[in-house]
Amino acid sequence: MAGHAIEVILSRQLADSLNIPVFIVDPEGNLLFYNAPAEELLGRRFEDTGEMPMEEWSTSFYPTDADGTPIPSDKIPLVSSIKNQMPAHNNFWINSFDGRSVNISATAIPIVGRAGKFVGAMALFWDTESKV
């Protein structure tokens, strides 16, 4: 994470602590991290993805409404908040890297440095099936 600003590498490290997954962009969308807690829910570890600019990961899990639509990434709560720099929440269906179908919740907050400037956004999510 160097060469990003300490408000987003604070977000890493708070992400690191949760146990619920969180999502890390930087202010064009492209995915920095995803914490343990994410790995298990999608199914596939941070190591072996890697950062993934926002059209890749926006549609990777193929994001559906409760009928099976394909949701258009803008209701996407992280590129809501990359686009509009607000709060945003939203729940939907993804599949994971190892094909299970998860109901998800997400709410996606943008991460705004010292100085006011927009740095990036982060999302926590969580099946909306299990027990926390």
Given for the second form:
Amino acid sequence: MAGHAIEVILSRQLADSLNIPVFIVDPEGNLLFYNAPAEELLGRRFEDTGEMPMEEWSTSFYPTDADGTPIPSDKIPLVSSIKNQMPAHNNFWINSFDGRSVNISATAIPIVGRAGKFVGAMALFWDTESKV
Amino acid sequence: MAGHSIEIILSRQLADKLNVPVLIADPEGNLLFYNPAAEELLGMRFEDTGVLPMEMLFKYTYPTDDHGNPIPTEEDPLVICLTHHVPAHKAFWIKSFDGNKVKISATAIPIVGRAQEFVGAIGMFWDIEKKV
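Return the form predicted in complex with its partner chain of this protein as a structure block, the form predicted alone having already been given.
After this comes the whole thing, all chains and molecules, with the earlier chain placed first.
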């Protein structure tokens, strides 16, 4: 995370302290970090996957709609947020690394500092079936 | 912000650097902070309103559905989040302080630290019609 913009560093610090799954990517969509709750939902630790290019993480979880049809990449909020530098939200299904099918609700926001520079994006997502 | 948990402080530090509207609430529903992007969308400045009870925000923004019907308070994502400590999302209309009607997409996430203490919530929202 060293060498990244302060906003990305702050995002990671915050993600590390939340109990909501969070993904953080750079402007090219490379996955820089996901936090412990994301590890639990996805079924794999970040230290085992490491940084991943967008083409890999956006397909590894096989995102689909309720009928099992793969959703276009531009409907994945984090992909949309990177491409358009705008916030995005969607509900869809994913397959975790440990074989579970999970319906998630995901919001992605661009990380654009006050200077107007786009430095990455973060996605917060949750299992819609998960209860308190 | 002094005297608040580290997670609230980190949230504020990050919110202050983002160009996505963000507000931060304590567990009692008092708005502790909203960033310049939120000020622009809401048409009010944090330095003028200070810490604001959430009820006052609803009174001024008058959230409604697509038919102009008031949204029940218990359906507001921030209220759901503060009441049940779970993430929530909804799209609805608000009236900014300067009278404009805006349709927003809003996500609220609970701020629950690793010690499992619920310390507040972060609300992120954006104008759905806004283009890059």
